[in-house]
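Coming up is one lone chain in structure tokens, specifically the form predicted on its own.
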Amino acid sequence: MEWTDEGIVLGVRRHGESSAIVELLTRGHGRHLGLVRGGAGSKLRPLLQPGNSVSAVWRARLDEHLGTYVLEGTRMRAAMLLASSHAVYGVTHLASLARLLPERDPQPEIYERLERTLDDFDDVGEAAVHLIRFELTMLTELGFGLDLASCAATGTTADLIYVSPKSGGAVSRQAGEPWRDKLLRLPPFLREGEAARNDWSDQDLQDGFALTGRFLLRNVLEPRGQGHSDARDGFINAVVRLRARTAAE
């Protein structure tokens, strides 16, 4: 068996005196481990750096086994994600969203939606949008997918600001001002045609880490006794102090 695939990677355990297995995300292949031999030395290390994109060939003599990895840097991002804290905590805290994912599953939307979020984690507020839309694909993609398009009580598609906690559908500014409470906020980012946009609020980046947060935990995390990460707290309290201090200079 043999194929080739591009691949990012999502982590490493060393295996045996110098060999490691490492975990990709691939376009094609989804989530899958392979065996790199050298992969503890010195050498490969820079190359097996959570978020890097490479090209992969595996192999193996049936489809089951482990296989091995032989792997090629194609864009070498660890080094500029390990120089900002914010990046450190995203790209751990997507890598364990990724590992909700059943192995050689493909999935190319996630693999498109995780590319397309390390390849902007040089702007913060940007970063964290992806980062919010990249959970809220996770949800779609583990069946548990929020209604964003129409209001779950009159099936209006304009004014759409709220969330049902219980439901996930959207809810209009009319449908849901008695209950404004106890609804959860959409924000303009997730909106049909407002995603454009790039100056996003503290409070809506707020309201969209709260949005994807509490279904992912309801909804995949605690039915696995898994909670949050704390990688995904660091990110966000690392978003915050940086944009704070941005705002102030």
Contents of the next structure:
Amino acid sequence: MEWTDEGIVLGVRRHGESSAIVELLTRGHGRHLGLVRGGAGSKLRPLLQPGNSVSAVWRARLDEHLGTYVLEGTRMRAAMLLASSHAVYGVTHLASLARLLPERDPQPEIYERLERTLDDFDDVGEAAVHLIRFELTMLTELGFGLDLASCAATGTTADLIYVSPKSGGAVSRQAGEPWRDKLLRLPPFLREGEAARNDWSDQDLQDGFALTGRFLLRNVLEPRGQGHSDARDGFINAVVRLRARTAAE
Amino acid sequence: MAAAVAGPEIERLIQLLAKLPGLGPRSARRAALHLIKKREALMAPLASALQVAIERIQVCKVCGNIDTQNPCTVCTDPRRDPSIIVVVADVADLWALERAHASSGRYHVLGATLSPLDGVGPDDLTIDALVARAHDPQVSEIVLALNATVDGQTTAHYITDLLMEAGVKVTRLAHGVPVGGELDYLDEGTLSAAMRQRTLF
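What would you give as the form predicted in complex with its partner chain, now that the form predicted on its own is on the page?
Every chain and every other molecule in the complex is listed next, the one we just looked at coming first.
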């Protein structure tokens, strides 16, 4: 068995003295593990950092074997991400989220979104919006997608500003008014027609994190006995702090 | 099944030596044979040194270093600058910095770095003790000498967040071109980090 694919490094575990088991999110083969000979050595360590893009050749005698990878770096983002706190927390959180995906199940949309998110980490606000959209895509791919296209109560597609915390469906301003304290807020960048705007506020970002955070926790993490990672909290705190600093300047 | 060529004591010695880093079964066998041949000159002193190490080596209650005294030699050295604490992930990193005579400050060994993949969280590290040490009025600078990896720098940022209220200067090691490194062979990330952190020549 042999294939060649593009991949993004999610994590590395040392195996024996000199090798490493590398976990990639590949474009065509999903989350896929493989042994990298010499992966624990100093030569390959810079390449095997979460967030880096690689060209991967996977070989094994049988399809169900772990197999071995031969990797070549195509986009070495890790060194650029290390300098800023939101980027480091972000890449750690993204990798731990991607690890929730089933193995060897192609997820091209997740791959595209992860690549776009990692490429846009320079701007703090953009990074936050990308990360929220990534969490939303993860929910969809794991079978818990939110219906944000029309109002769950009236069916209207206009003025959707709330989300039901039970059903995950959007709710219009008018239908949601009596229960507005109990409903989650739908930030403008997740509303159809307003997604291209980039004038979101801190409150919009907090609303986005609260929205995806609630459904990730309830539908994905808690059934696995997990909670939100420290990296997610670190990312949100870093975004708030960096945006406040930028606004003060 | 191959017949045993030596008694169980020797086989056990080989098995234990094979667990050491860098030694496989073959090299463990060679090492065991070498020890047996040099029984008086090497094996007995080694056994004695191991016994002494087992009895006397302790983890320093102040910094987490290993030594035969507690607090360790570094912590009790009056020539050390008490205003600087160099934070390292492991004792091996502390030894590397000491070999390089890179710092005259004191150390703090975290024990590892944060790693969600390996299940290492903040509670598994000695971060609370570091924060307590940082609040000592004598301390003015914390140097984060952690690996330039995503895990190492996640740990560095996490500690920086916790030290915000301690009123100390938090610094980290520079990232860039290693000695002997050729620009042509460096990855673009390291090159751009080096360019960002360029200094006056």
